[in-house]
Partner chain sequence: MDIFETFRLAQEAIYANKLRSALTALGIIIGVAAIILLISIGSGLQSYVSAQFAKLGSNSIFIIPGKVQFGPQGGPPRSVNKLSFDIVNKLEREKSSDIQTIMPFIEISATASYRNSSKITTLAATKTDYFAMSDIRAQSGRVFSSADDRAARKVAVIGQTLAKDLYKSQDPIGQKISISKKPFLVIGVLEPQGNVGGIDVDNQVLVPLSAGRVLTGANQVNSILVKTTSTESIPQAKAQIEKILLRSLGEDDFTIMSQEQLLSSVTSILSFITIALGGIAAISLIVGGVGISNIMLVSVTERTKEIGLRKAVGARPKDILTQFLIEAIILSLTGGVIGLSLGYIGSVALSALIKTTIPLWSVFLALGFSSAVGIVFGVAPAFRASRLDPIVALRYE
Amino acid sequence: MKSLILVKNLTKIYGQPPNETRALDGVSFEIKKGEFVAIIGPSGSGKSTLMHILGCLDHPTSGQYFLESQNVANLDENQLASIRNENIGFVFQFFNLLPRTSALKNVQLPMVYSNTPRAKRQERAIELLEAVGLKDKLKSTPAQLSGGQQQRVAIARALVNNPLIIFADEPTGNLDTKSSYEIMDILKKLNKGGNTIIMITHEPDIAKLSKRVITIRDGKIISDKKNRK
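Kindly supply the structure of this chain on its own, in the form predicted in complex with the partner chain.
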(Lines of atoms letter the chains of each structure in order from A and count residues from 1; the text may use other names and numbers.)
(Lines give C-alpha, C1' and ligand atoms only; values in the text may rest on other atoms or scores of the structure.)
Protein backbone atom coordinates (compact mmCIF):
# COMPACT_ATOMS: atom_id res chain seq x y z
CA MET A 1 0.00 0.00 0.00
CA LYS A 2 1.21 3.54 -0.84
CA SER A 3 2.18 5.68 2.12
CA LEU A 4 -0.08 8.57 3.05
CA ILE A 5 2.44 10.29 5.28
CA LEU A 6 6.18 9.87 5.03
CA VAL A 7 8.53 11.91 7.22
CA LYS A 8 12.31 11.72 7.13
CA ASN A 9 14.52 13.15 9.82
CA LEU A 10 12.11 15.91 10.88
CA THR A 11 13.68 18.50 13.15
CA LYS A 12 12.10 21.56 14.69
CA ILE A 13 14.24 23.98 16.63
CA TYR A 14 12.76 26.93 18.51
CA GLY A 15 14.88 29.91 19.53
CA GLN A 16 18.55 30.71 18.93
CA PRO A 17 21.53 28.87 20.43
CA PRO A 18 22.51 28.62 23.23
CA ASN A 19 18.85 28.85 24.33
CA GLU A 20 17.46 26.69 21.56
CA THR A 21 14.74 24.08 22.15
CA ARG A 22 14.83 20.97 20.00
CA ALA A 23 11.10 20.29 19.97
CA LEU A 24 11.62 17.59 17.32
CA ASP A 25 14.94 15.88 16.84
CA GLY A 26 15.25 13.64 13.78
CA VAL A 27 11.83 12.02 13.57
CA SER A 28 11.13 9.52 10.77
CA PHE A 29 8.09 7.30 10.20
CA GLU A 30 5.48 6.31 7.68
CA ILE A 31 1.69 6.19 8.01
CA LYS A 32 -0.53 4.36 5.55
CA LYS A 33 -4.08 5.02 4.59
CA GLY A 34 -6.65 3.69 7.05
CA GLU A 35 -4.36 3.63 10.09
CA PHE A 36 -5.35 4.80 13.57
CA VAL A 37 -2.16 6.08 15.19
CA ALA A 38 -1.79 7.40 18.73
CA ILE A 39 1.18 9.62 19.46
CA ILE A 40 1.97 9.52 23.13
CA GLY A 41 4.61 11.17 25.28
CA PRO A 42 5.09 13.42 28.29
CA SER A 43 4.33 17.09 28.28
CA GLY A 44 6.78 19.13 26.21
CA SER A 45 7.99 16.11 24.26
CA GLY A 46 7.01 17.65 20.91
CA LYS A 47 3.66 15.98 20.20
CA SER A 48 1.79 19.14 19.26
CA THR A 49 4.77 20.42 17.29
CA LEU A 50 4.75 17.21 15.27
CA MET A 51 1.03 17.38 14.67
CA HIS A 52 1.24 20.99 13.51
CA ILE A 53 3.89 20.07 10.97
CA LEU A 54 1.95 17.02 9.78
CA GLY A 55 -1.16 19.19 9.58
CA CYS A 56 0.62 21.69 7.29
CA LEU A 57 0.24 24.43 9.88
CA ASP A 58 3.96 24.72 10.53
CA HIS A 59 7.26 24.07 8.76
CA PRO A 60 10.08 21.85 10.03
CA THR A 61 13.50 23.40 10.57
CA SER A 62 14.96 20.52 8.57
CA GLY A 63 13.94 17.13 7.25
CA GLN A 64 11.30 16.19 4.72
CA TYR A 65 7.59 15.61 4.79
CA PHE A 66 5.75 13.89 1.94
CA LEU A 67 1.97 13.96 1.99
CA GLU A 68 0.59 11.57 -0.64
CA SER A 69 4.11 11.52 -2.15
CA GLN A 70 4.14 15.28 -2.51
CA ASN A 71 6.92 17.26 -0.85
CA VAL A 72 5.12 19.76 1.37
CA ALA A 73 8.14 22.08 1.42
CA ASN A 74 7.46 22.95 -2.23
CA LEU A 75 3.97 24.32 -1.55
CA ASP A 76 3.13 27.98 -1.04
CA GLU A 77 0.87 29.41 1.62
CA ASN A 78 -2.28 29.25 -0.49
CA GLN A 79 -1.66 25.65 -1.55
CA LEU A 80 -1.10 24.70 2.08
CA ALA A 81 -4.37 26.39 2.98
CA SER A 82 -6.23 24.36 0.41
CA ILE A 83 -4.57 21.13 1.61
CA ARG A 84 -5.69 21.92 5.16
CA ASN A 85 -9.11 22.66 3.80
CA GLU A 86 -9.62 19.57 1.66
CA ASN A 87 -7.31 16.87 2.98
CA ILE A 88 -6.99 17.51 6.70
CA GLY A 89 -9.45 17.68 9.56
CA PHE A 90 -8.38 19.00 12.97
CA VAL A 91 -9.79 18.27 16.39
CA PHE A 92 -8.08 20.31 19.10
CA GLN A 93 -7.73 19.84 22.80
CA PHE A 94 -9.54 23.05 23.62
CA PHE A 95 -12.37 22.40 21.17
CA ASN A 96 -11.64 25.62 19.26
CA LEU A 97 -15.14 26.36 18.13
CA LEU A 98 -16.19 29.87 17.12
CA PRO A 99 -17.86 31.45 20.15
CA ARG A 100 -21.40 32.86 19.82
CA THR A 101 -21.79 30.76 16.68
CA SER A 102 -24.22 27.87 16.35
CA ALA A 103 -23.04 24.27 16.07
CA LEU A 104 -24.46 24.23 12.57
CA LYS A 105 -22.40 27.26 11.52
CA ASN A 106 -19.28 25.94 13.22
CA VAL A 107 -19.47 22.69 11.33
CA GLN A 108 -19.91 24.54 8.06
CA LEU A 109 -16.72 26.58 8.51
CA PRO A 110 -14.33 24.47 6.36
CA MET A 111 -16.95 24.33 3.59
CA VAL A 112 -17.09 28.14 3.57
CA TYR A 113 -13.48 28.10 2.41
CA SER A 114 -14.04 25.36 -0.15
CA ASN A 115 -16.79 27.36 -1.85
CA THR A 116 -19.47 24.78 -1.18
CA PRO A 117 -22.92 26.14 -2.05
CA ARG A 118 -24.99 27.20 0.93
CA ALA A 119 -27.74 24.63 0.63
CA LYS A 120 -25.21 21.81 0.28
CA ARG A 121 -23.29 23.09 3.32
CA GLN A 122 -26.37 23.13 5.46
CA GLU A 123 -27.36 19.64 4.41
CA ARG A 124 -23.89 18.18 5.01
CA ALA A 125 -23.50 19.87 8.41
CA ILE A 126 -26.86 18.52 9.61
CA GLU A 127 -25.92 15.05 8.36
CA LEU A 128 -22.65 15.08 10.33
CA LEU A 129 -24.11 16.56 13.50
CA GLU A 130 -26.69 13.79 13.39
CA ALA A 131 -23.90 11.26 12.97
CA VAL A 132 -22.18 12.48 16.17
CA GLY A 133 -25.50 12.45 18.01
CA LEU A 134 -26.22 16.19 18.17
CA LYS A 135 -29.35 16.24 16.06
CA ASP A 136 -31.20 18.37 18.61
CA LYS A 137 -28.33 20.82 19.25
CA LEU A 138 -28.01 22.34 15.78
CA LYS A 139 -28.74 25.86 16.93
CA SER A 140 -26.79 25.71 20.19
CA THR A 141 -23.71 27.87 20.64
CA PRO A 142 -20.56 26.41 22.28
CA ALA A 143 -21.45 28.11 25.58
CA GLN A 144 -24.67 26.09 25.63
CA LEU A 145 -22.91 22.76 25.04
CA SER A 146 -20.99 20.44 27.39
CA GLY A 147 -17.30 19.72 26.75
CA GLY A 148 -18.09 16.35 25.21
CA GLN A 149 -20.76 17.86 22.99
CA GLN A 150 -18.37 20.62 21.89
CA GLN A 151 -15.77 18.03 21.00
CA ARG A 152 -18.36 16.16 18.94
CA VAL A 153 -19.12 19.38 17.07
CA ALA A 154 -15.37 19.71 16.43
CA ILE A 155 -15.27 16.16 15.08
CA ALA A 156 -18.22 16.85 12.80
CA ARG A 157 -16.38 19.94 11.56
CA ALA A 158 -13.19 17.94 10.93
CA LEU A 159 -15.15 15.45 8.80
CA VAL A 160 -17.14 17.88 6.78
CA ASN A 161 -14.87 18.04 3.71
CA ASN A 162 -14.14 14.27 3.67
CA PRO A 163 -10.47 14.71 4.59
CA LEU A 164 -7.72 12.16 3.95
CA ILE A 165 -6.50 12.44 7.53
CA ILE A 166 -8.02 13.49 10.84
CA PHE A 167 -5.63 14.98 13.37
CA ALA A 168 -6.78 15.04 16.94
CA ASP A 169 -4.62 16.83 19.53
CA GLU A 170 -5.63 15.46 22.92
CA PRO A 171 -9.29 15.21 21.93
CA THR A 172 -10.16 13.77 25.35
CA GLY A 173 -7.71 15.88 27.36
CA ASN A 174 -10.42 18.07 28.83
CA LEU A 175 -13.18 15.52 29.16
CA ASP A 176 -14.36 13.18 31.92
CA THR A 177 -13.96 9.45 31.46
CA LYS A 178 -17.47 8.85 30.13
CA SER A 179 -17.30 11.60 27.50
CA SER A 180 -13.75 10.50 26.62
CA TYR A 181 -14.93 7.01 25.77
CA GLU A 182 -17.85 8.38 23.77
CA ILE A 183 -15.44 10.46 21.69
CA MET A 184 -13.14 7.46 21.24
CA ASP A 185 -16.10 5.40 20.06
CA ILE A 186 -16.82 7.95 17.38
CA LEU A 187 -13.17 8.04 16.28
CA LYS A 188 -13.00 4.24 16.18
CA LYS A 189 -16.16 4.08 14.13
CA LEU A 190 -14.72 6.63 11.69
CA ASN A 191 -11.55 4.59 11.38
CA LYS A 192 -13.59 1.47 10.66
CA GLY A 193 -15.31 3.45 7.92
CA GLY A 194 -11.88 4.01 6.32
CA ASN A 195 -10.72 7.31 7.82
CA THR A 196 -7.06 7.72 8.71
CA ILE A 197 -6.72 9.09 12.24
CA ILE A 198 -3.68 10.48 14.01
CA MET A 199 -4.37 11.21 17.64
CA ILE A 200 -2.21 12.79 20.31
CA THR A 201 -2.71 11.84 23.92
CA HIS A 202 -0.78 11.34 27.10
CA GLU A 203 -3.26 8.89 28.55
CA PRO A 204 -2.10 5.28 27.96
CA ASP A 205 -5.72 4.05 28.39
CA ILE A 206 -6.85 6.18 25.49
CA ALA A 207 -3.81 5.26 23.37
CA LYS A 208 -4.69 1.60 23.82
CA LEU A 209 -7.88 2.14 21.84
CA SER A 210 -5.87 2.93 18.67
CA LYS A 211 -4.15 0.44 16.36
CA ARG A 212 -0.61 1.78 16.59
CA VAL A 213 1.22 3.78 19.27
CA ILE A 214 4.20 6.02 18.58
CA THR A 215 5.91 7.17 21.77
CA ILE A 216 8.09 10.25 21.70
CA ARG A 217 10.31 11.79 24.34
CA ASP A 218 12.44 14.93 24.02
CA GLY A 219 11.60 15.18 20.35
CA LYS A 220 12.71 11.62 19.52
CA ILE A 221 10.68 8.50 18.77
CA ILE A 222 11.45 5.97 21.46
CA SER A 223 8.98 3.29 20.39
CA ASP A 224 6.56 2.54 17.55
CA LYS A 225 4.30 -0.47 18.24
CA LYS A 226 1.14 -2.05 16.88
CA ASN A 227 -1.57 -2.64 19.48
CA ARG A 228 -2.65 -6.23 19.80
CA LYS A 229 -6.33 -6.73 19.17
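All of these numbers come straight from a predicted model, not from anything done at the bench. Residue numbers count along the first chain shown, from 1. We call the rigid core whatever largest set of C-alpha positions still superposes within 1.5 Å between the two forms. Compared with the form predicted on its own:
After superposition on the rigid core, the Cα of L75 moves by 2 Å or more between these two forms.
Switching forms now, from the form predicted in complex with the partner chain to the form predicted on its own, please provide the structure.
Since only the chain itself is given, any partners or molecules it might have are not part of what comes next.
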Protein backbone atom coordinates (compact mmCIF):
# COMPACT_ATOMS: atom_id res chain seq x y z
CA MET A 1 0.00 0.00 0.00
CA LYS A 2 1.43 3.36 -1.06
CA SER A 3 2.40 6.02 1.49
CA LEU A 4 0.06 9.00 1.42
CA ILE A 5 1.37 10.98 4.41
CA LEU A 6 4.86 10.90 5.89
CA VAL A 7 5.67 13.13 8.86
CA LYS A 8 9.23 13.44 10.18
CA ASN A 9 10.13 15.15 13.47
CA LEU A 10 7.28 17.66 13.21
CA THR A 11 7.43 20.51 15.73
CA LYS A 12 5.09 23.44 16.31
CA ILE A 13 6.01 26.19 18.78
CA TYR A 14 3.83 29.14 19.74
CA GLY A 15 5.22 32.25 21.41
CA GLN A 16 8.78 33.23 22.20
CA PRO A 17 11.24 32.08 24.91
CA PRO A 18 10.89 31.93 27.82
CA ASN A 19 7.11 31.79 27.36
CA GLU A 20 6.94 29.50 24.35
CA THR A 21 4.48 26.62 24.09
CA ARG A 22 5.55 23.45 22.27
CA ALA A 23 2.26 22.20 20.83
CA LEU A 24 3.99 19.45 18.82
CA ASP A 25 7.31 18.00 19.88
CA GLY A 26 9.10 15.81 17.33
CA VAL A 27 6.12 13.92 15.88
CA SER A 28 6.84 11.23 13.26
CA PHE A 29 4.52 8.70 11.56
CA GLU A 30 3.28 7.39 8.21
CA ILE A 31 -0.25 6.96 6.87
CA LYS A 32 -0.93 4.84 3.79
CA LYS A 33 -3.68 5.25 1.22
CA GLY A 34 -6.95 3.71 2.30
CA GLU A 35 -6.32 3.87 6.06
CA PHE A 36 -8.86 5.06 8.65
CA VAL A 37 -6.82 6.65 11.44
CA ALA A 38 -8.11 8.22 14.65
CA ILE A 39 -5.87 10.72 16.42
CA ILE A 40 -6.93 10.89 20.06
CA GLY A 41 -5.80 12.87 23.06
CA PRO A 42 -7.05 15.20 25.80
CA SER A 43 -7.68 18.91 25.30
CA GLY A 44 -4.37 20.69 24.74
CA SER A 45 -2.54 17.53 23.65
CA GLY A 46 -1.65 18.89 20.21
CA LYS A 47 -4.07 16.82 18.14
CA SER A 48 -5.88 19.82 16.61
CA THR A 49 -2.57 21.53 15.83
CA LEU A 50 -1.47 18.34 14.09
CA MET A 51 -4.65 18.19 12.02
CA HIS A 52 -4.27 21.83 10.97
CA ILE A 53 -0.78 21.09 9.68
CA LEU A 54 -1.80 17.83 7.98
CA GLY A 55 -4.78 19.64 6.44
CA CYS A 56 -2.49 22.37 5.06
CA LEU A 57 -4.16 25.02 7.25
CA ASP A 58 -0.96 25.84 9.16
CA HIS A 59 2.84 25.53 8.92
CA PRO A 60 5.07 23.54 11.29
CA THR A 61 7.89 25.36 13.05
CA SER A 62 10.27 22.61 11.94
CA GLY A 63 10.23 19.09 10.53
CA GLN A 64 8.99 17.62 7.27
CA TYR A 65 5.52 16.76 6.01
CA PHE A 66 5.27 14.80 2.77
CA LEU A 67 1.89 14.46 1.05
CA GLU A 68 2.12 12.02 -1.86
CA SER A 69 5.94 12.43 -1.74
CA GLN A 70 5.74 16.25 -1.95
CA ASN A 71 7.22 18.18 0.98
CA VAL A 72 4.43 20.62 1.80
CA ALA A 73 5.83 21.91 5.10
CA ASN A 74 7.35 25.03 3.55
CA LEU A 75 4.87 25.84 0.77
CA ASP A 76 3.35 29.34 0.62
CA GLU A 77 -0.31 30.10 1.31
CA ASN A 78 -1.40 29.94 -2.34
CA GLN A 79 0.24 26.56 -2.80
CA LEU A 80 -1.36 25.24 0.39
CA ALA A 81 -4.77 26.54 -0.73
CA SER A 82 -4.37 24.70 -4.03
CA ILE A 83 -3.57 21.44 -2.23
CA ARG A 84 -6.59 21.90 0.08
CA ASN A 85 -8.94 22.53 -2.84
CA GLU A 86 -7.70 19.59 -4.90
CA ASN A 87 -6.82 16.93 -2.34
CA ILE A 88 -8.58 17.49 1.00
CA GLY A 89 -12.14 17.35 2.30
CA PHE A 90 -12.96 18.67 5.79
CA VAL A 91 -15.70 17.66 8.21
CA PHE A 92 -15.92 19.82 11.35
CA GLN A 93 -17.58 19.43 14.75
CA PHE A 94 -19.90 22.40 14.21
CA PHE A 95 -20.71 21.52 10.57
CA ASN A 96 -19.81 25.00 9.16
CA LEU A 97 -22.84 25.11 6.88
CA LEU A 98 -24.29 28.33 5.48
CA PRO A 99 -27.39 28.83 7.69
CA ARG A 100 -29.81 30.26 5.12
CA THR A 101 -28.77 27.99 2.27
CA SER A 102 -30.29 24.64 1.30
CA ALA A 103 -28.47 21.35 1.78
CA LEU A 104 -28.15 21.08 -1.99
CA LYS A 105 -26.46 24.48 -2.33
CA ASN A 106 -24.25 23.93 0.73
CA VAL A 107 -22.87 20.77 -0.87
CA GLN A 108 -22.32 22.53 -4.19
CA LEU A 109 -20.22 25.32 -2.66
CA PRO A 110 -16.71 23.80 -3.10
CA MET A 111 -17.53 23.10 -6.75
CA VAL A 112 -18.38 26.77 -7.27
CA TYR A 113 -14.81 27.64 -6.22
CA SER A 114 -13.39 24.97 -8.52
CA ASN A 115 -15.42 26.39 -11.47
CA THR A 116 -17.45 23.22 -12.02
CA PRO A 117 -20.34 23.79 -14.49
CA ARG A 118 -23.69 24.37 -12.77
CA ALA A 119 -25.44 21.28 -14.16
CA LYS A 120 -22.59 19.04 -13.06
CA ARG A 121 -22.54 20.70 -9.60
CA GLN A 122 -26.19 19.94 -9.05
CA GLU A 123 -25.92 16.37 -10.33
CA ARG A 124 -22.92 15.63 -8.09
CA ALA A 125 -24.52 17.24 -5.00
CA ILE A 126 -27.75 15.26 -5.42
CA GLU A 127 -25.76 12.04 -5.87
CA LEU A 128 -23.81 12.61 -2.64
CA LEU A 129 -26.80 13.70 -0.56
CA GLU A 130 -28.59 10.55 -1.67
CA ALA A 131 -25.49 8.53 -0.69
CA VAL A 132 -25.61 9.89 2.89
CA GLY A 133 -29.36 9.24 3.21
CA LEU A 134 -30.70 12.76 2.61
CA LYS A 135 -32.53 12.30 -0.69
CA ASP A 136 -35.65 13.94 0.76
CA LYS A 137 -33.80 16.89 2.38
CA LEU A 138 -32.27 18.60 -0.67
CA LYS A 139 -34.12 21.88 -0.12
CA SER A 140 -33.89 21.91 3.68
CA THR A 141 -31.80 24.57 5.42
CA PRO A 142 -29.55 23.66 8.38
CA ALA A 143 -32.18 24.94 10.83
CA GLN A 144 -34.62 22.37 9.43
CA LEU A 145 -32.17 19.50 9.94
CA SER A 146 -31.05 17.61 13.04
CA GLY A 147 -27.42 17.70 14.11
CA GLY A 148 -26.80 14.28 12.59
CA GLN A 149 -28.41 15.36 9.31
CA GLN A 150 -26.31 18.53 9.23
CA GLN A 151 -23.16 16.43 9.67
CA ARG A 152 -24.28 14.24 6.76
CA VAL A 153 -24.54 17.37 4.61
CA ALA A 154 -21.04 18.33 5.73
CA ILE A 155 -19.72 14.87 4.77
CA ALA A 156 -21.36 15.12 1.34
CA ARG A 157 -19.77 18.56 0.89
CA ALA A 158 -16.36 17.16 1.85
CA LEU A 159 -16.63 14.54 -0.90
CA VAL A 160 -17.63 16.71 -3.86
CA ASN A 161 -14.15 17.19 -5.35
CA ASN A 162 -13.09 13.55 -4.84
CA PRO A 163 -10.42 14.36 -2.23
CA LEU A 164 -7.40 12.18 -1.48
CA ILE A 165 -8.09 12.55 2.25
CA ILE A 166 -11.07 13.34 4.45
CA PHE A 167 -10.12 15.12 7.68
CA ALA A 168 -12.84 14.77 10.29
CA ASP A 169 -12.29 17.09 13.28
CA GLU A 170 -14.42 15.84 16.20
CA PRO A 171 -17.17 14.79 13.73
CA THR A 172 -19.34 13.35 16.53
CA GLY A 173 -18.47 15.90 19.22
CA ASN A 174 -21.72 17.84 18.82
CA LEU A 175 -24.04 14.85 18.36
CA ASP A 176 -26.07 12.47 20.51
CA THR A 177 -24.97 8.84 20.78
CA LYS A 178 -27.32 7.48 18.09
CA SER A 179 -26.33 10.16 15.58
CA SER A 180 -22.65 9.67 16.43
CA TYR A 181 -22.75 6.00 15.50
CA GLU A 182 -24.70 6.76 12.33
CA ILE A 183 -22.00 9.22 11.25
CA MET A 184 -19.29 6.68 12.07
CA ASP A 185 -21.12 4.10 9.95
CA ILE A 186 -21.00 6.52 7.02
CA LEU A 187 -17.27 7.18 7.54
CA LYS A 188 -16.57 3.45 7.76
CA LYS A 189 -18.51 2.85 4.54
CA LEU A 190 -16.55 5.61 2.79
CA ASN A 191 -13.31 4.08 4.01
CA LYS A 192 -14.38 0.65 2.78
CA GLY A 193 -14.96 2.30 -0.60
CA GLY A 194 -11.35 3.50 -0.69
CA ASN A 195 -11.38 6.91 1.01
CA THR A 196 -8.51 7.71 3.37
CA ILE A 197 -9.90 9.17 6.60
CA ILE A 198 -8.05 10.92 9.41
CA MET A 199 -10.25 11.69 12.39
CA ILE A 200 -9.54 13.82 15.45
CA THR A 201 -11.47 12.81 18.56
CA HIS A 202 -11.28 12.82 22.34
CA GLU A 203 -13.76 9.94 22.64
CA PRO A 204 -12.19 6.45 23.08
CA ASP A 205 -15.44 4.70 22.03
CA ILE A 206 -15.43 6.61 18.75
CA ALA A 207 -11.70 6.09 18.17
CA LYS A 208 -12.22 2.32 18.54
CA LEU A 209 -14.39 2.36 15.41
CA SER A 210 -11.42 3.35 13.24
CA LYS A 211 -8.75 0.91 12.02
CA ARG A 212 -5.81 2.56 13.79
CA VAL A 213 -5.43 4.88 16.78
CA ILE A 214 -2.59 7.35 17.29
CA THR A 215 -2.61 8.70 20.85
CA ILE A 216 -0.99 12.08 21.45
CA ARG A 217 -0.24 13.80 24.73
CA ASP A 218 1.77 16.97 25.45
CA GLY A 219 2.70 17.20 21.78
CA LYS A 220 4.20 13.71 21.59
CA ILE A 221 2.89 10.41 20.22
CA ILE A 222 2.63 7.99 23.12
CA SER A 223 1.09 5.06 21.22
CA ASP A 224 0.22 4.00 17.67
CA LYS A 225 -1.90 0.85 17.50
CA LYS A 226 -4.15 -0.96 15.05
CA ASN A 227 -7.64 -1.72 16.27
CA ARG A 228 -8.78 -5.32 16.41
CA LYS A 229 -11.49 -6.22 13.97
